[in-house]
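Let's start with one chain on its own, the form predicted alone, as structure tokens.
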Amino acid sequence: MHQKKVLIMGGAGFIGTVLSPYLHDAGYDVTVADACWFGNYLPSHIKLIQTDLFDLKKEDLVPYDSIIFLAGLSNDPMAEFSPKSNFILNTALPSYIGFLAREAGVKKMIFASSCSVYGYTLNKTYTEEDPAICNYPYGVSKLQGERSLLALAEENFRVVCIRQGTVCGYSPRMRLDLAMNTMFKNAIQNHKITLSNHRIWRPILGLNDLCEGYKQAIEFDQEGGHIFNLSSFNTTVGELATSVIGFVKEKMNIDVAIEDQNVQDYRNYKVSTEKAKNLLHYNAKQNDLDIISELYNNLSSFSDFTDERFFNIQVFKKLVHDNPLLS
């Protein structure tokens, strides 16, 4: 039986560096091609390919069944700090390596996209079938990476985009800077949780589904592009708060606050995941207190919540300042 090969792009970051170990003990021959800007914190059997994504060629990538990308810009305040690296690393660098892939006879692109896509939605569960509209960079380009991307897809080039809810947890190359992740250490570290706006809609992503989501677009045998939003749960940022409050005050005896400042969020979206479940056979298994738990039994390993490796936006500063082609 032929071993399927996958190279996952990005492969060293937060998501990559849990998914990449967790597809090599399913079974899949996982090499990992990235920059490392985050530094690595892959298992030592995990082959690495430390390089810029943009000087692979099309013989670097024939040896592989399926591309897993997970690289570019990561959140907002990255997006919005240099639109321009944005925009290259998250529209143009996805289909340049879509078209080499192509051309290289890879069977399957399998594209990290977004639910942010969405942008400001009211009332209103969102399917892969509505409308995408949002106003500002990351959003914008990840749909723009998606297009382009599905443009490329053909019958001998199977394109799957996963639009990712906000995924937390934890990782060996751990990030304070994503919703649940943040309130936790805020709840520790300051007894304290701020809220821009209790009321807001998230789809959450635990990194067990994400990981499972991911292999089944592996194993996905439809031909052409294909969408799809994952995502654990849908909450509210309030609803959440209360969960890691209540979880914080029984194991750790912290009584925590909450902050709700009532300001207008840009992006209030939640996400049908009944395609996955039909088409990718995906069954979301993870709620707030399996994140939360994660978060907890591994505390040890990122309790210097000073530390600017678990924030993105910091080290991507420091990058740009050495880098100024990025800025």
Ligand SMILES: NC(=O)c1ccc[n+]([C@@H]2O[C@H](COP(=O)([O-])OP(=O)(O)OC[C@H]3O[C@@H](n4cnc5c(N)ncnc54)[C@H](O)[C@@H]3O)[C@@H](O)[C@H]2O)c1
Second form
Amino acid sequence: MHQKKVLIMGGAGFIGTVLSPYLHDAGYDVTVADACWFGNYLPSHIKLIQTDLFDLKKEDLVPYDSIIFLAGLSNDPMAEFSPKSNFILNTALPSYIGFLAREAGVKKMIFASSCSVYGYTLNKTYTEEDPAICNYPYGVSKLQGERSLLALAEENFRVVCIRQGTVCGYSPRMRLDLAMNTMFKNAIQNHKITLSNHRIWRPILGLNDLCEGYKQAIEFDQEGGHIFNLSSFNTTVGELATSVIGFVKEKMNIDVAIEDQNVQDYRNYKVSTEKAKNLLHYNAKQNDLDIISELYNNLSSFSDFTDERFFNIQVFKKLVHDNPLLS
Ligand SMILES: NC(=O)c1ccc[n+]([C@@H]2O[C@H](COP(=O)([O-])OP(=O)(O)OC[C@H]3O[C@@H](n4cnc5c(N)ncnc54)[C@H](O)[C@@H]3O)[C@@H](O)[C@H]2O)c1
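Could you drop in the structure for the form predicted in complex with this ligand? We only have the form predicted alone so far.
So here's everything in the complex, that chain up top.
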């Protein structure tokens, strides 16, 4: 049987460092292309091309059946620090790669989009058919990245945009600037979790559920362009904090307080994953305790909470300082 060749762009990041070996173990021939802004924590058996993606040429993409695009700026603070790079790397770059990939005969491109395209919603569970209205740089750039790729989709170039919830859990390339990961760190470090507003809704996506969703997206065989929401569960951040606090009390005997700043957030959404269930056969398995347990079981490998590589914005500010083109 033909072993599918998958190129994971941005695959040395938080998600890619878990997804790449997962797909390798599932039988795919995996290669990562990444500039390694945050270092390289991939297992040595994963092939790595260290490069800026803008330097890739059509010929470089010819060998691959599918491309997964996980690159670009991956959160609001980076996007707001440098809106120009944000739009270049989250909109122009995937659009350019999609163009090259189609020319190169790559059959499928999977784009890591975000549920943050939904913006501030009111008490409704959003499907992919509902309006995506946001006005902050990260959300707009992800939405435009989707649109440019969907415009390229055709019979022989399939596009799948995955609107991920906030991805949480443990990766060897660790991030502590993501909802649950941040709460877990703050509970242990400060014995306090600070929330902008406990009523805010977020979809949370465990890394294992994410990996399954991407595998199903590679195998999904409908022509054209498609969008899927992907999350493990919807929750308010208040409920999430309560789970973290209960866990940390039980396992570590630490008493943790909540500080609710009660300010307006610009993101508030819960999403439906029915379409992924029906078409990708996606079945979310992880709950809040699974993800917190995963963090707890790997704590020794990220317990130096002062290490700046766990916080994207800190590394990115230095990158921009050293490379004014990114500013
Ligand atoms: N982590 C989340 O909660 C989340 C949620 C929704 C969507 N997403 C999206 O998923 C993707 C992956 O997220 P992550 O948390 O793994 O991000 P990350 O910041 O950990 O990794 C991004 C990777 O992309 C690489 N990269 C960026 N620009 C590049 C370029 N021009 N050339 C080569 N490499 C480049 C970086 O070196 C880094 O390794 C991102 O596109 C992000 O927007 C993430």
